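Listed next as C-alpha cells is one chain, alone, in the form predicted alone.
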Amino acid sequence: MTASLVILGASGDLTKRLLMPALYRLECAGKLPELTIVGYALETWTETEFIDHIHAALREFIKDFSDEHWLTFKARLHYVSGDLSAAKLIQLAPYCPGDVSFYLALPPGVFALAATGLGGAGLSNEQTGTRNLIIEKPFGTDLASSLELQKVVTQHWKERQILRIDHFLGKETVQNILVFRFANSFVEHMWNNRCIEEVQITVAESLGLEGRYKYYDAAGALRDMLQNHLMQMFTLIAMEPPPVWDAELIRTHKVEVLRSLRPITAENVAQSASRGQYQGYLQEEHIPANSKTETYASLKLYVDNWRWKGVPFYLRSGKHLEQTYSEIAIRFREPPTRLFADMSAHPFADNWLVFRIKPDEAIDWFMNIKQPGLELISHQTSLHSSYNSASQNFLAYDQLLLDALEGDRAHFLRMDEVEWAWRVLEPVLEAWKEGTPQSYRVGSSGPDDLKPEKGWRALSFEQPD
C-alpha cells in the first residue's frame, strides 16, 4: 500500500534542518518505504520552487550529499500551498490514498488549529488506511493547557493515532539504556537501591538563546528541557522491566515511575527544585528587563517504590554553562568496607556507570583495579563502549521518522505520560511565579544550592588511564 508523509510547516526551519535531512539519509540507506512526501505551507511556491528549496537545504546540511540519491529522493516530493483551515487542507486529499502521517512542524500555538483543520477536512478518517498525527513538543505549557490541547485534538483524532515526538528518545545512547539493562542479566541484579546510591542526569549547553528568544522566554529551562527530555531519560532508567517488547507496556511502565514519585509540594519546592538565570540574560535583545525566566533548572526526585526507595535522582539543564555536555550517570554504593584504603597509595574512586550523549555517544563503567607493579596502588579504569562510528551517522529524527512510518509507538509519548509529567512539576511552576531566579556566571556550572551530597559531576569527560 502506498504511504504518504505530509509535513505541515514545510517552509520552516525544523523541516529544512532536521526532517528533510533525516528523510534523505534514510533514502541513501535504502530504509525509506514506498513513500510520497508532501510539503504544505503558506508560501505560494510552485512545486519546482519547493524542490529547489529542499535541494539547497540538503546541500547545506548533508555533508556527503549525493546527486544520485537526490534524483530518487526528489521524485518523492510534492508541494501544496494553503493555510490551516479545513477548506484549504482538503487539497491534500489526492495525496492521501493509503496510510498517511501528518507531521506538525509548526509553532505550538497552532497545533490545535492544525489538528482541527485536518479533522474537519476528513483527513483523520481511516477508511482507506491508517492516519497518524505527529506532534512536536511542547504538548501544552502546563497541566491545564496540555489537557485542553488533548481535548481539542481528540475531537477528530483517537489517542492511538497521535504520536508525540521527543527527539531525545531517538538518540542512540537513550535507546541503548533499555538494551543495556535488559539484555545483560547481571545488570538488573544491581539496578536497585541496594547497589545504587544516586543518579545524575545532565543536559548542559554552552550556547545561549541562539535566536529562540520568543519561545524561550515564555518557556524557560524547566518547560523546555526537564519536563520532557530529561524526564524521558529518567523514566527509562527507573522503569520496571517489561515482560515483552511492547509499546504499550513500555509506556505504561514509564507512567508508573511518574506516579510513584514522592510529591513535590508548596512546602518542599525549595528542597526539590532550583532555578537560575545567567548574567546578561536581561540585556539580551527582545528580553523584557523584568523577565523571571529561568535559564537553568534542577530537580531532586525520589521514586517511592520497592526498587528505588531512598535513591535521589538529580536532573539539571541550563544555558551558557561551561561546556555543552550531556550524560546519565549512575553512582554505585561504596563497598561495605574500604578493605585496601590504608594500604593503597591512592584513594579509591567511586564506581560510576555513565551513558554519555554529548559530545560523543558512549557507555563507560568505571571501576578500581590494582596498578601493575610491586606496590599495592589502585587506579581507576573503565569498560568503554563507543558506537559513534557504528551508527552510520543516523540521528534521532532518522530513527523516529522511520518508527512513525512503520507504526512502532514505543518511542513516542502517550497522553497519560505527558499529563503526569506536568502533574509532577505543577507545584514548581506555581511556586516560581513568585521570586526571581538566582544569577549565575556565564561559563560556570550554574547555581549550587541544590546539588548531590558529593557534588555534581564535572561537565566534561576524561578517560581514565
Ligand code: BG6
The other form holds:
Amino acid sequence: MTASLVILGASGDLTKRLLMPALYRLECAGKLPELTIVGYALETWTETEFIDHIHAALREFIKDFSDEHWLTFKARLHYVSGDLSAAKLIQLAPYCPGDVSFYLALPPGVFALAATGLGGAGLSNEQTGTRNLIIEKPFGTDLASSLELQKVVTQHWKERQILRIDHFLGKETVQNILVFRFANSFVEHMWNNRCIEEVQITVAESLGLEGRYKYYDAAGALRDMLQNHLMQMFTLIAMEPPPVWDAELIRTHKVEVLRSLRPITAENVAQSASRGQYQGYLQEEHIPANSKTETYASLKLYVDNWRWKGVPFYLRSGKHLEQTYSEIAIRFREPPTRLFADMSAHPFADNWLVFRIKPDEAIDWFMNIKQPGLELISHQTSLHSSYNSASQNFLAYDQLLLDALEGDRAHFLRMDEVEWAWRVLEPVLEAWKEGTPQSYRVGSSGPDDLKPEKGWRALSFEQPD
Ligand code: BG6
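Let me have the form predicted together with ligand BG6 next, following on from the form predicted alone.
And the full complex, kicking off with our chain again.
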C-alpha cells in the first residue's frame, strides 16, 4: 500500500530544522518506506520553489550533507498551498490514496482548526487506508484547554488515530531506560523504595529563548518542559514492568504512575514546586516588563504506591543556566553499616546510577570498590556504558517519524497521559498566578529553595578517578 506523509506548516521552522533532516537521514539509511511527502502551507510557492527551500534547509541543518540520496528524496516531495479551511485542505485528497499521516507542524493555537479542517475535508476517513494525525506539544495550556482541544479534535479523529509527539521519547537515553530496566533482571530487585533513596531529573539549558519569546512568555518552564518532557522521563523510571511490548499497556502503566502521585495541593505548593526567572528576562526584546513567566521550574513529587512510597522525585529545568546538561540520576541507599576504615571519617560516596542525555549519552553507575593497597579503604569508581547515537546519525525525530509511519504508538502520548500530567500540575499553575518568580543569575544553577536533602547534583558530569 502506498503511504503519504503530509506536513501542515511545511514552510516553518520545525519542518526545515528537524522534520526534513530526519526524513532525509532515514532516506540515506534506506529506512523510508514507499512514501510520498507532501508539504502544505500558506506560501504560494511552486513545487520547485518548495523543493529548493528543502534542499537549502538540508544543506544548512545536516552536517556533512551530500547529494547522494537527494534525487530519490526529491522525487518524493510535493507541495500544495492553502489555509486550514476544509475547502482548501481538500486539495490534498489526490495525494492521499493509501495510508496517510498528517503532521501538524503548526503553532499550537491552530491545532484545533487544522484537525477540524482535515476532518471537514473528509481526510480523517479511513475508507482507502489508515489516517493518523501527528500533533506536537503542547497539547493545551492547562487541564481545561487540553480537554477542550481533545473534544474538538475527536469530533473528526478517533483517539487511536492521534499520535501526540514528545520528542524526548525519541531520544536514545530515554528509550534506553526501558531496555536497561526490562532487559536486565537484576535491576527490578533494586528498583524500589528499599534500595533507592531519591531520583533527580535535570534538563538544564545554557541557551535562552532563541527568538521564541511569544510562545515562551505565554508558556514558561513548567508548561514548556516539566509537564511533558520531564514528566515523560519520570513515568518511564517509575512505571511498573509491562508483561509484553504493547503500546496500550506501556501507556497504561505510565498513567498509573501519574494517578499514584501524592496530590500537590494549594496548601503544599511551596514545598512541592519552585520557580525562577533569569535576571535580564524582563529586558529581553518583546517580553512585557511585568512578565511573571518562569524560566526555571522544579518539582518534588512522591509516588504513593508500594514500590515508591517515601522516595522523592525531583524534577528541574531552566534556561540560561550554567551548562546545557541533562540527566536522570538515581541515588541508592547507603549500606546499613560502615565497615571500612575511611567510611566513618568521610561522607558516604553515594551510589548514583546516571542516565546521561546531554551533551553525552551514556549510563554511569557509581560504586565503591577497594582501593589497591594494604589497607581496606573504599574508593569510588564507575561502570560506564557509552552509546553515542549521533555516531549512528539518528536523532529523536528520526525515530519518532519512523515509529509513526510504522504505526508503533508506544512512544506517543495517549490523551489520559496528557490529561493527568495537567491534572497534577493544576494547583501549581493556579498558585503561580499570584506572586513572582525568584530571580537567578544567568550562568548559575538556578534557585535552590526546593532541593534534595543532599543538594542538587552538579550541572556537569564528573567521572570518579
Ligand atoms: C522543546 C522546548 O520542546 O525542547 C525548548 O520547547 C527546549 O524550550 C527543547 O529547548 C529542548 O530539547 P532538546 O532536544 O534540544 O534537548
